[in-house]
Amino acid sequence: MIKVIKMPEPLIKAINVKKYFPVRMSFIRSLKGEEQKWVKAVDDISIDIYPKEILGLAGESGSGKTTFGRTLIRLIEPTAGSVIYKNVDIFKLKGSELKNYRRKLQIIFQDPYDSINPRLTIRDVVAEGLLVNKLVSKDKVDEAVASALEDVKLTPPEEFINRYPHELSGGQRQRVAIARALVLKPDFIVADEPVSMLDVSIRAEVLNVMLDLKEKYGITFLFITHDLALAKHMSDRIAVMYLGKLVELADSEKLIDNPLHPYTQALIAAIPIPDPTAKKAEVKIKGEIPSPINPPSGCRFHPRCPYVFDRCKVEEPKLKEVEPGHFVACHLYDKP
């Protein structure tokens, strides 16, 4: 796999993206005029995603990975920031303009059982986007659907096209979900933990389908996962997210072999090693991820960091390039 560190023009350029969700208040509290609180799920993230790469996005549950992915393609409305795609800020688009761009930015959801309408046949599931966007004539729909099913290795397509979702296995359903995104010929796909709901025995098959599609069609992926070992296998680069912030970004092999941020080090230390005699990094973090409603001051990781010092508690570290292509947000690497 060719590792991409830097390319001239990003396909997707996220700039200071934020997504805050309002916390519901009781009627009494609202009458008292209490200040509105917000869940800061994504808090000022900037990142470039380059053509034909797979960018892994890793972190614990609650770090904001899924929210960032959905905000990136405007599946949910942003609070602030910009996402530049082909020199257009998609956060500013409305109506038909947004519809035209949306079909080029697709998503594969985590749960193939919830993301597919059980009342529709596989043909109708895959064809829905084609018909809504009027991409092919009605007499060409079956041909386009069959081609998409062949690309995701559901062959022969005639055997699947008239079935209903409940007649398929979990792995087959997820392939249908991939075909539903693929049939629109997108440039960019957010894959939100696409194999976490599947049996281990069939995960590799689904992942190989995604890698084949990248090579065949040049599709760019944001691959969201909590599994850094899987991220290394799939991704050209890996970004690590913690409590709404990016804390590290590097080439996948460099990040796994030489993690700089204490949080990344702890995530890698938690990866199981088949050889029980092998030496393993001992980086332990305490407690659980704090509430995004009231994130810690300074570095958001400081309450759990084994290397915390006074500056960490009051000053938020910026994401800086500490070596070519390797970015980290940690005061341990600030130059004096």
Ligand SMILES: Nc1ncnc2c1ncn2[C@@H]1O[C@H](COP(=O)(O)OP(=O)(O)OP(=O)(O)O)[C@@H](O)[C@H]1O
Second form
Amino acid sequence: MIKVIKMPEPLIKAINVKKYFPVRMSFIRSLKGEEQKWVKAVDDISIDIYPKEILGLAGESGSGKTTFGRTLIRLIEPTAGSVIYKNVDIFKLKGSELKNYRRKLQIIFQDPYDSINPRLTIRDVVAEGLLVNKLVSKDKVDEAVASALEDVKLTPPEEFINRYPHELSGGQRQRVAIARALVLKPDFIVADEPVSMLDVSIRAEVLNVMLDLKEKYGITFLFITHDLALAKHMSDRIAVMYLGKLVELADSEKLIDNPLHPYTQALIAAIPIPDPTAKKAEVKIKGEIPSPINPPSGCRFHPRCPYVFDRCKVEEPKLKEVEPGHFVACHLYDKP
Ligand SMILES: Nc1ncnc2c1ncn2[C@@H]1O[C@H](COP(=O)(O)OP(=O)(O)OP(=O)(O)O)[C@@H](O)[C@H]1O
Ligand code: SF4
Ligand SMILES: [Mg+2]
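Right, the form predicted alone is done, so what does the form predicted in complex with this ligand look like?
Zooming out: every chain and molecule, the one shown earlier first.
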């Protein structure tokens, strides 16, 4: 008997999302009528993100992870596509309607030293969104801020509320950034490499706060990282991006233990493992990630792929479900 796994309705449905950045041209070149070039940072990505999941998003530097995360919540304007959230295409919203939806879709940036205004106290940093959105009356602000600080384990909150960001450690600042998002009662948080700037010794406490928030409030996360081992630890599923495209998507364990796309295999082969006798894939990729201004034809990975064959150079592989819940974009898995 075929087992049918019934998935819940997606919280977020990204459909054919594109984000192209214009390449700045010199005045002379534009006078000469040279064609405008584009950085195709995100190039036609469709993915469903389910309620209460942590979806890891991995890939080399420059693969488009940050651009995808920011476009998804409309922190930057999309070039094309749709993002359906609560039956509404948020790419079509304007003005106050957009503001209302945006409040539910938050982001935590990579650098806690850069993303928090150093002139505000922790109370004012965390309260800002509450006040701008008129979510609580002024006399209830301290209570809401204290509760968010408790949720991110900055306790007792009165010890932190009147401090300035420079009086906190990097890990504590990143927890303030999480509290700032949390007071707005978000459904979805894009966490863009939230621990990569932090000392290894304090990463776990920030990551545990995120895992707790998923459990306690059912918040859904897009967890962006370079680090596939960390993605496995944190995520329910992992998506892998290469040069603006999604190349593989599966449950975390499946993706790490049985990667199908040669690019994923190579990323996994590059993870250092503590046990030198452990079995490891032997896939090695050559060279650097090419420019997204003029990406390679066919499969974008073809100039670096050890398994490349003729078809790869001319035909773009589509992302297909090759086993239940396991999607891959590679001609090696096309059934004749
Ligand atoms: N504002 C911008 N204008 C022009 N090009 C941009 C802009 N932002 C990003 N890009 C380009 O888009 C591509 C994808 O960048 P992005 O920052 O999304 O990658 P990433 O996967 O997050 O990389 P990293 O792991 O280094 O953070 C890169 O080639 C980058 O140079
Ligand atoms: S489609 Fe071809 S070039 Fe691309 S990953 Fe698969 S085998 Fe390699
Ligand atoms: Mg990035």
